[in-house]
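Read the single chain below, which is given as C-alpha cells and is the form predicted alone.
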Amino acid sequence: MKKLIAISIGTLLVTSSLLLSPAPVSAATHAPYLHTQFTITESMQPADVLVVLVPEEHGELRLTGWSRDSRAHINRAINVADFTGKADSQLEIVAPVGLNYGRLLLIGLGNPSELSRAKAEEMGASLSSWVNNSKAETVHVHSQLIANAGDNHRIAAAISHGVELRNYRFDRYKSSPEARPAQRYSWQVALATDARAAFEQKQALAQGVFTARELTNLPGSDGYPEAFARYAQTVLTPLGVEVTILGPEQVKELGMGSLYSVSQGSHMKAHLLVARWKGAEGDPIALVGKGNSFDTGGYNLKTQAASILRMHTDKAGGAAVVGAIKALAGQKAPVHVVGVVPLSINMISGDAYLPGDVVTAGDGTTIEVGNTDAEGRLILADGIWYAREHLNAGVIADIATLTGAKVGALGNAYAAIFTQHSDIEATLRDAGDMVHERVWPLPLDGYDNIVKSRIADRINTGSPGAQAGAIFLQHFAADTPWVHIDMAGNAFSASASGIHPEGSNGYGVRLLTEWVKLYHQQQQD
C-alpha cells in the first residue's frame, strides 16, 4: 500500500502596518510565503518531471517499473553524456522512452555519505531554478537509490529546503506581481516517517528565514520600530513564544538613554522587543539583534544615494534574531533562548541627537556620541545590558550590520566574530560551516583604549572600526560570556544566487538557530 504524507510549506507571513505615526498598529493580515506544495511518499507518483537523485558509481540505472526499452534509452543517454553521478552534475532527458514523464532530470550526488548539508541545499536551489524555467506543474523526486536510510532522508530534506529558500518572493508592493512558483512536489523516500520529521525541521527553519527576509525587506516607513515589534509578536505568539514589547516611555524609565537617543529625532520612537522560547530550564541563551529600522546617519548624514537606498536593511540583525526564535520554536527545540531586539529609526529633526552629545546607557555608562551614524552600537549596548541585567542570560550573542570596516576586512563571504571564549567561537564556526553562513574571528586584545572619550566614559567611534564596535559592546556584557557577530555586507543579495533570491536573504537565522542548539548541547555534555 502506498503511503502519502502531506506537508504544507505555505507558511504564514504577516504584513506590517502602513501607518506613518506611532499610533497603535492595525491588525496584521496573513498570506502564504510560498505556493509550492510537498508530499512525502514511498512509491512512484505521476508527474510532469521525474527527478532521480543518483549516487556516483551507480552502475546501470534502473528503477522499479522501468521497461527494458526505458532502461536502454536512459542508460545510453547517460553513457553518451558521460554522466557519472558526480556531485552537483545534471543530465536532462526529454521524453524518456516508455515513461509517463515529459522530462527526466538526473542529479548527481557523489558519495551520499560525504555530501554536506550546505551542498545538498544548493542542489535544491538549482533544482528549483530548473523547474521554474520549465513548464512543469508537478515534480516527482526519487531518492531511493540512496541506500543508507539516514543519508536518504537527510539529503532529501536538505534538497527540499534549498527548493523552499530559493522560491521565496518579496512582491507585496507590486500591483501585478509575477506568478510565484506553485509546483506540486512529491518526494519518494526510503522511510516516510523519518523523512517527515526531517522535512518538518527544515520547514520550521525556512519559516524563520522567510520572516527575517520579510522584516528586512520592509521599507523604513513600514518597518519602523513599533511595526517591527507588532509583526514579530503576531508571528511568534502562536508558536508558544512569550513576547514582551517595551514602548518608548518604558525604555526611558529603565534608563536606556543610549537606545532612546537614536530615535529621539523621529515621532517613531524607540522600542525594545523581548521574545522567549523556553524549551528547557536554566539560564537562557540570549540573542541580541540590531533593529535600526532605517538609518539616515543622523546629522552625520549618509550622502551616497546607493548606500542610503538600502538602509532599511539595517534591521537585518534584529530580523535574524526574530527568525531564529521562530525557527527554534517551530522545531520545538529543547533549548531556553531569548531574543532581544532594540528598535530605533535614525532620523534628523530639531529634536535629533547631535554629534558631541553625551547619553547615558542603562548600566549608567556615559557615552559621547562621536558620530550619529555609529548608532547600532548605541542601541545594542542597552539591548546587551537588558539581556544581562533583566533576563539573567547565561551567554549573549549580539548580531548586527555594524561596520564598513568589517566588509573591508572580510568582504561578504564571512561574518566577523569577536569573543574571548573558545567554546563560543568553536560552536559558532561549526554552525556557520554547517549552513554555509561562515564566520571568522577577529582579535579583541590590544584595542582597550580605542573607545576612550575625553568627556565621557567612552565614545561610540574609534579605529580600527570593526574592533571599536566590538570593544564598545563588550563592556555592556560585563562578566557574561559574550560574542559579537558583525554581519555587515552579508544581509542583502544584489541578484539571485544559490539559495538566496534577490534582495534581503535572511542571513543569520540559520547560523543562530544551529549555534543555539550546538552551544546548548555542549553545555549539557
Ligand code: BES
Second form
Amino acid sequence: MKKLIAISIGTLLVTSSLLLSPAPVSAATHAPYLHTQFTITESMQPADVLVVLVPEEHGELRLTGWSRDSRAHINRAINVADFTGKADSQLEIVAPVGLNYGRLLLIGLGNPSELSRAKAEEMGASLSSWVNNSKAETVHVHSQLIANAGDNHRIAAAISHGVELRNYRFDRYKSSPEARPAQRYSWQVALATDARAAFEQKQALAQGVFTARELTNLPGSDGYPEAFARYAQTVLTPLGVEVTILGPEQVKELGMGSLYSVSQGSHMKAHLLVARWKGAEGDPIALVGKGNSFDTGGYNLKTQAASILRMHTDKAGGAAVVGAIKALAGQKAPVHVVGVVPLSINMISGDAYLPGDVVTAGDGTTIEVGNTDAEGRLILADGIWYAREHLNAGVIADIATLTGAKVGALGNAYAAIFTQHSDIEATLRDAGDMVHERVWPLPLDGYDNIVKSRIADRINTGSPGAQAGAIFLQHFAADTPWVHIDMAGNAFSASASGIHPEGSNGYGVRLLTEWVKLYHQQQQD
Ligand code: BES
Ligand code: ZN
Ligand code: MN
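Counterpart to the form predicted alone, namely the form predicted in complex with the named molecule:
Entire complex below, previous chain first.
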C-alpha cells in the first residue's frame, strides 16, 4: 500500500498511514474489520434471530412468553428432527409460530458442566458463520436454560468469544471491502452483573488476538520494524502499558550486534520494542517474540516460491507478544509482564550480512553465521539477553516461527516447547489445552554440542534443526528460568475454520495470556 507518508522530524522518522491510526479499544469503537457488538441482559430482546442454548435432556422446551401455539410448533419440530440437545447438534426453525423472530436456532450443549471452553468457542464460531450466511443483523441468544450460574456465564462468554474471533476480517487493502452488516448480539444470561465481567475479560482477549492478526497479516514492506513498533505503541499506550522503542543506534550502542546484523542490508533497520504492563509488584515475566518483518533468507536466499511467499508472517511471534500484552492490560490482569520484541527484516544488499560472518551479541558471545536464513535465533538471542540483563526478568518465554524442522516434527496441531523447568512446562501445557493452542515438549538434554563453532563461541546452525534453535537460545537466558516456544506453521490458516479466519490467526496470544496468569498464580502459592 503506497499511501504511506513519511515526515522527518529532526532525526526521528515519523510514518503516518492507516496503519498508525488509533486502533479500536472498546466494542463501541470497533473498526470496520472487527465488527461484533453485544449487550448483556436478563430479558428477551427483539431480533432477527433467536438462538436458544439447549442442554441435553432439557425436556419440553418452554420459554417465558411463549404461547401454547409456539410451544406446540417448536416441540413438534424438535421431535420430528429428533433434536436432543447433544453437543454440536443444531436445529433451525424458520418462521416459528407466534414468535417475533424470523428464525429460531437451537444449539445443543450436551451436559453444560462438561462443556469445555474450547468446545464452546467452536460453537460460537459456527454460530457466527451461520449468522453471517443468514444475513441477520440482530441476534438474541438465550442461555438461561443453563441452570448453574457459573456454567451459564462461563459458556455464554466463551460462545460470544468464539463469535467474535471468527468475525475478524483483514480488508484494509480492499478498495471496496465486502459489505459487513452491523451485527448486534444481545445475550440473555442468568445474572447480567456477574456475566458482564466474564464477557469483558473475553473481549479484551479478542482485542489482543485481533492486534496480533493485524500485525502478522501486514505485508513485509508495510510491517517493517519501525512500523511494527509504532503500531504496537499506538494500541498499547492507551491501556496504560509503558512502551519503549529502541532504534537502530541504541541497538548498536547496547552491543546487540546479533539483532542488528539481520537487517543491516536494509534501510529498514533493527528496532527493539519493550512493552511493560505492571499489574503487580515483583520481577516481571518476560515474553520475547520474534519480530522478523520478512524473511527472504538473506544470502542463503529462500529459492522456492512457496518457501518465501508467506514470510511476512515471520513476525507472528512478536505479534503474539504484543497481543498478549494488550489482552493482559485490557483485562487489568494482576501480573507484572514485559513484552520484548526484537524487530528485523532479513534482506539482501551490498550491506547485508554474509554467510560465515561473525557477529557479537549483547552478552559478548561471538556467533558464526552458518546460515543467514537462521536469523530468528540471532534477533532472539539479544531479545532474551535484554530481558534478563536490562529488565531483570524472573522468567523468560520466547516465542518464534523458528524452524522448518519443527513443522516436520509436529505439523501445526502443536507448537514445540523446550524447557528444563517442569513448572513452566506444566502451566504452558495447561494454558494450551485451555485455549486449544496446544504445545508439546521436545528435549533439550543431550544436544549441548550441536551449536559449537570452529571459529567463534557458537554457530547459528546445527542438527537436529529445532533443537539447534532451542539450544542456541538457551545460552542467552543463562540462569533465568526459560522456555522456548517454536510456533512455526501455527500462525497461518489456509482457509477459515472454527475460530480462525483465513490468513493470520493470532496463534499464541491466548496461550501466552493464560500462561502468564497461571504461572504468576503458581508462583504466589
Ligand atoms: N522463518 C523460518 C522458519 C519457518 C519455516 C517458519 C517455515 C514458518 C514456516 C526461519 O527463519 C528459517 O528460515 N529457518 C531455517 C533455519 C535453517 C536455515 C537452519 C529452516 O528451518 O529451514
Ligand atoms: Zn525466519
Ligand atoms: Mn529464516
